[in-house]
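A single chain, nothing else alongside it, follows as structure tokens in the form predicted alone.
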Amino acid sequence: MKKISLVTGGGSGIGRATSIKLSTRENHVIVADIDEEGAAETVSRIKAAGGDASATKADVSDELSVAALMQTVAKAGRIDTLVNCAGILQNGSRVEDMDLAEHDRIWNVNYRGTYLCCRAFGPVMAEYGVGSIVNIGSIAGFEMFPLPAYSPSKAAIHQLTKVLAGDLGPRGVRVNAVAPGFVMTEALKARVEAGERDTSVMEEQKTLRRIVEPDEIADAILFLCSNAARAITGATLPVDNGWLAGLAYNSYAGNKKN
């Protein structure tokens, strides 16, 4: 039977990049979007370069969705690997001023989507006694962004990772996270030219002086989900250039800039 690696949220980003590496390996990549022309894109550059790979529209915040996409899978083979790299953005806001459906919205696809996820494909792959789940967190679930929805989002997802680990170790299922710092993906650009972000000061806040890139999340998301990584499950991976390392050297009253 194939062997069937997931991608939700395939069809741009994180996701896009992480496709496209993990069809480097002999299986077949499942791109799972809720856009369906971003989904049939990132198939496209798969196939082009020679790789095996396919399209569906999934909403991860839809249960009845999710369920779709599990039949969608037992069709084409055996599930090996989860990347859950579906979510979305949100701008600074304080807590009385967030929007509710906002809020609800990004908990929706960020929280929701990942734990929809993980609850139906996780036991599956606990049946065959091997797979490996990779969630995406975020450096603003280690430290407080004014991020009233996002934030609390992607700590969460950071813990569930934890409990899954748990859970379905013992069935031979690893279960890990990474944990992005400031990525150029489609949709920071977008904040970037309408002004909603400023890249010197991401720069400025990173020891390494640049923006992570997605396909440098990807390749550590392929770390995780290879052989490599065998012995690590429940941990949570920052791919940050160095904002979490750099947030108190940088701030020490003594400190002279580098």
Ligand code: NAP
Given for the second form:
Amino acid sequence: MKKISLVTGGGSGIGRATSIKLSTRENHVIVADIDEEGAAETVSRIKAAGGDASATKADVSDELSVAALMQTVAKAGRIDTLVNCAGILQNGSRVEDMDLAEHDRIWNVNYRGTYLCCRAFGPVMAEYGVGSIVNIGSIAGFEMFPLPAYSPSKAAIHQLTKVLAGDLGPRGVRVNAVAPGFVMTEALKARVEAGERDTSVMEEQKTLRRIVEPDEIADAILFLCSNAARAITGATLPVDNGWLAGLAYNSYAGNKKN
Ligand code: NAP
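Can you now output the form predicted together with this ligand? The one shown was the form predicted alone.
Shown next: the complete complex, the earlier chain at its head.
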């Protein structure tokens, strides 16, 4: 029997890469996005490759929209996997310069959106006694960036992942997160093109000296969803080409041998 997977933010970037990979593993993928055209494009790519998927418009920050998404998913009969990829990035800012409306929008999509979807679909999975949720955190949820709304929203997602793991684990549902480093998605490309980010600095900081590809995040997500990760819950896995691991190493003030 095919598994039913829901990917929010599946119309672009990490969500699209994840939807496409899930569709190659005997999944019907429900691709949900506020960008209807993006979701439809993901579905047409999946179908062109012989996979099974459907697109739906959803705003994860809106409780009514998430309730409508529940009805759409209920028509599929059940849900085995939820991947919360819907999210928005932020440009660097001082705390005092951060526009409060933008601050709230970032929290509403990134944190509240993840919370609402987990709150809606976690108990449905728990009813069946099986399921897996993967949230998208960030290296910015672990370390200090000039992102006064984005970084704390991602740190909160890491903590929410643990809370949900404790809550849903006894009912058979695993909840994990990935914490991507810089990933060359449409969202990041737009910032690079606008002169907001410098790719050479991003590459330089990473232990493996390159920027992560969306497919590489999708691979980690698929692992966490799979039976191979059956003993893993409450974890946040950095997928960052060694950015976090290299922080202290790169700040060493003495001479290096290489
Ligand atoms: P992306 O290419 O922009 O994809 C995100 C998708 O989510 C877009 O289609 C976006 O639509 C959609 N979306 C935005 N608000 C939504 C809402 N309220 N409801 C439903 N869908 C919504 O971005 P990405 O880089 O793949 O980011 C995916 C996740 O990874 C985010 O949580 C991001 O914070 C995280 N992440 C990214 C990076 C990176 O370097 N790219 C690093 C660490 C973490 P619109 O295009 O219309 O906004």
